[in-house]
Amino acid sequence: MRIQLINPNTSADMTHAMALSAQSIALSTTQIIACTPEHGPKSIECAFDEVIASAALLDLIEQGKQQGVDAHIIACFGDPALDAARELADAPVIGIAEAGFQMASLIAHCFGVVTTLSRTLPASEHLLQKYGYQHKCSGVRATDIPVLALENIDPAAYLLLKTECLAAIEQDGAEAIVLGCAGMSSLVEKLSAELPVPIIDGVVAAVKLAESLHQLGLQTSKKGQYGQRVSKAFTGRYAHWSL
């Protein structure tokens, strides 16, 4: 199968790191097609960033649809434009936050989330509530490590991340940890070796879910919420979306 892995920010280095993580866990018959938008924020760390990034993300979803990919992964923990992408795509679209929560719920009674900036805590809590996992989450913790600092994380920042993971385990009672940023994907192996609970990266979780849906022959339902978008004219820079 072919999986389109979309990094909604414009950091090509981060996209490359995600692609390596995704390909390392994928089946030998799975091709990972990693994409970076041409326009948008260098990192996504607030609601404004997310909205701006979403338009370029949807262009990439349409591009993948035209290429006939078998699944799309939105590799940003905010799962930006996920519902819109599912309206647009025929193949499954998986957000890495939802994928991480689903995997964690299968192997632990409760899980913790460790993310980047404190200002993103409400967004993570909103997703837990939206997806129905709030009762399974022991808490969401922030490291206040900027997203771009994860590309070449220094020892002090790594220690901070590990410390928050330990606090989630020892103080909050987390039995597994979901990493709250796609940029943390390359750190899973090291954290798993040093922490006493399973560490879950949404990028690789999404890859395995995508492969499972493909093997089961399941596509996005086009009845109801994710039905075809409403036909209408668009103007200006979005005129290409006119139907």
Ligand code: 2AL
Second form
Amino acid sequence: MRIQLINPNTSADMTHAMALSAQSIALSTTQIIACTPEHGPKSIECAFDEVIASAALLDLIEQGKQQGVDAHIIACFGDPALDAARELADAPVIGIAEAGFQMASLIAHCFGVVTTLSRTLPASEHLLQKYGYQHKCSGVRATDIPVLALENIDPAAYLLLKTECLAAIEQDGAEAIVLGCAGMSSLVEKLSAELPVPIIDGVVAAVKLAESLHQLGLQTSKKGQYGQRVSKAFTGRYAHWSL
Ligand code: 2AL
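Please give the other form, namely the form predicted together with this ligand, since only the form predicted alone has been shown so far.
Below is the whole assembly, all chains and molecules, this chain first.
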């Protein structure tokens, strides 16, 4: 099986780190094809970043489709352009936030989310609402650690992250924690060893969901919302999307 793992921000170091996590958990028969867009923000931390990153992300989905990959993963916790990517792709497209919520809800009565900047809290809350997981979520907490500071995280920032996870468990009643950034993928083992509840990284959750869907022969439904996009002309720099 070939899984296209897309980091929608332009930080190649972050792509490399999440690819290592993904490959370490994948079946030996699964190949992870990690990609980074050429154009866009170095990290995705607000709605503006997300919209700008989405165009390049969709180009990568199309590239993966041309290469015949068996699944696409959008490895950013805002699940940017997930619905649009599903319109484009035939193979399953999995967002790491939805994957994290799904896995957490199977092993815990309620889960907490611990994410990066406070300003991303409403975005995470909107996703929980959109996917129907609000009733399973004990709360979303921010660490105010910028996404790029997660690479080579310093001890003070790590302590902050662990402290918010503990607060989610002790104060909010979280029975599992979903990590709210793809950049936290490399920290899941250490956090799991140090905290008393399951810690879920959306990147590896997405890999395992992709493998399951592939083994079951399940593809994106092309009836209704994720059907072929509406055919029309696109102009200017988006002319390549004309259908
Ligand atoms: C993210 C993420 O996963 N990648 C990125 O650039 N920003 N998420 C976040 N909560 O800031």
